[in-house]
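The chain that follows stands alone, in the form predicted on its own, written as structure tokens.
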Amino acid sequence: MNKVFLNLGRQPLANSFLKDIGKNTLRNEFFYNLKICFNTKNYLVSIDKPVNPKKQYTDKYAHRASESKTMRSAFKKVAKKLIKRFRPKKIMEIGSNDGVFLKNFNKKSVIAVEPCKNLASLTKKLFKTYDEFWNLKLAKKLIKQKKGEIDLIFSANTISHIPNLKETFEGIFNILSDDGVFVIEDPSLLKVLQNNSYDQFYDEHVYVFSTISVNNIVKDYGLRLFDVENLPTHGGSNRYYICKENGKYKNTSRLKKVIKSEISYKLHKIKSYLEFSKRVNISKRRLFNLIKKLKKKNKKIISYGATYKSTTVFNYCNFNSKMIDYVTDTTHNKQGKYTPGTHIKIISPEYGMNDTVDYAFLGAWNFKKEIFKKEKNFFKRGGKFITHVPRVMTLTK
């Protein structure tokens, strides 16, 4: 049974950056109600009413994973690790984006699945790419084309985006070799609660997984979770290792330890989520009041990173261009546009991080180390960052 525990209000699509803020554009802007619920049976946390994926993953999808140095390094590292551990002959990635992960493998041995046609057009030049949504139909199509029996299926920050988990896992079971491995990376629910990072919830994150929920879900589809790793990526993620029920891999002691820690934190109890909801409401008030107080002192406040996370924060906290002067972002196809819902101008950090800025909200707080290293001069002249994770505060490095 699903029980709603958090209401983040009226939200736009996190990826729907606006070219202009004319009347026609604003009239057609899409919004939905972002409510988060907890399943008391399998312990899964999800959006109460997911948005249709066809509205989200279009040929205008803005995110480019390879534009982050942190992510390029992370994907290169995990590719090497998976090659060494599993020696896969045939590899497939679901949600391949611009190919940042698959570029680390032999091009002839990989298959990319990417529904956003603008991204798929980039990887089609490099390796076999299917610009389709992952489901059982596509799995059967690949089997028919004799591209089945995959030894390693990898998916980072994508499985949590797919509303129909039944189709997802049935497709995986059908195409995975008997001793193949399905590896998922997604934000950690435990870290979300510990960090109070409610901005991990937005339209694309239909689910935020815990180890105990993944362990319960995959059993229904002839699969088994046999290992898990805790990662620092995206403010705290988990890497789940899944095989067929009778696969050769034994459940690791690490998996047992992580499940034990989640149980001790009571991730299987609705009470934990209701308490989290209270903390989120407090965070909203404190962040809004801090920005308001600084603006009364005529401080110039910008946001660093036009992220999907900041879309949730800005709309939930009712920010606008009077509170946040503009947003800086290194992604070229976001520059010159406006933030979803709140309509704040996005510009390049090259021009935006100038001497007039007093405070910068960490919209990309999960890349804090990379940002702080890059913005040493901002600190030197007295600039400060604002964050809401794990609590609302200003940072002077």
The other form holds:
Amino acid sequence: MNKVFLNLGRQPLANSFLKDIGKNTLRNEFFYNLKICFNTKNYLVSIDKPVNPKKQYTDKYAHRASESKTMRSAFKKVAKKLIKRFRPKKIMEIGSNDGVFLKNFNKKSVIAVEPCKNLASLTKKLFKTYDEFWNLKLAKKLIKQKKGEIDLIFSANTISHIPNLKETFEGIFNILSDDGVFVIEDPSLLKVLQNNSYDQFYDEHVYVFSTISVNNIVKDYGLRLFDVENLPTHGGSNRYYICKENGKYKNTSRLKKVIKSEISYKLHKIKSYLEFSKRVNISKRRLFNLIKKLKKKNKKIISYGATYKSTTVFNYCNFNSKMIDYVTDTTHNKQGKYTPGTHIKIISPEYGMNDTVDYAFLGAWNFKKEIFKKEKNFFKRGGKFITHVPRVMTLTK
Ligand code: TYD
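With the form predicted on its own in hand, show me what the form predicted together with thymidine-5'-diphosphate looks like.
The next block holds the full complex; its first chain is the one shown before.
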């Protein structure tokens, strides 16, 4: 049974950056109600009423995975590791973005699945790319084209985006070779609760998985979770290793340990989520009050990184362009646009991170290390960052 535990209010699509803020554009801006629920039976945490994926994954999808140095090297590292451990002959990626992961394999042995046409067109020249949503129909089409029996299916930050888990896992089961491995990377629910990072909830994250929920769900589709790894990416993610029920892999002691730690944190109890919800409410009040207080002192506050996560924070905490002067972001196709719902201008850091800035809200808090290294001069001249993770505070280094 699904129980709603968190209401993040009226939200726009996290990546619907606006080209202009004229009357017409604003009239057409799409909003929905972001409520998060917990399934008391299989422990799955999900958006109560997900948005239609056709509204989200369009030919204008902004996120480019290879733009971040951290992500480029993370994908290279995992590709090497998976080759060494499983020696796969046929590899498929679901949600291949701009090919940052698959580029590390032999081009002839890979299949890319990417529904955003602007991204798929980037990899079509490099390897076989299907610009479609992952579902049972596509799985059957691939099998018909003799592209089945895949040894390694990889999917980072995508499975949690697909509302229909039944189709997803049935498709995987059909196309995976008998001893094949399905590897998923997605944000960790345990980390979200520990870090109070409620901004991991936005329209695209239909699910925020825990190990105990993945362990339960895959069983319904003839699959078995046999290993899990905790990762630092996206503020704390998990890499799940799944095989067929009778696959040759033994459940690892690491998996047992992670399940134990999630149970001891009570991720299987609704009470933990209700308490989290209270902490989120407090975080909202503190962040809003801190910015108001600094504004009264005439401080200039900007936001660093026009992230999807920021869309949740900005809209939930009722930010506006009187509180945040502008947002800086390195992504070219975000620059010159406006933030979804709150309509704050996005500019390049070269222009934006100048001597007039007193405080920068860390929208891309998951890249804190990379950013702090880059912004040594900002700190040197007395600039401060503001973060809400794990609690609202200012950071001087
Ligand atoms: P991302 O981590 O993908 O977060 P989300 O999934 O919430 O959107 O986005 C990080 C954003 O931050 C991306 O638009 C690039 C931007 N960014 C900077 O502007 N400067 C930086 O130094 C880094 C690391 C990221």
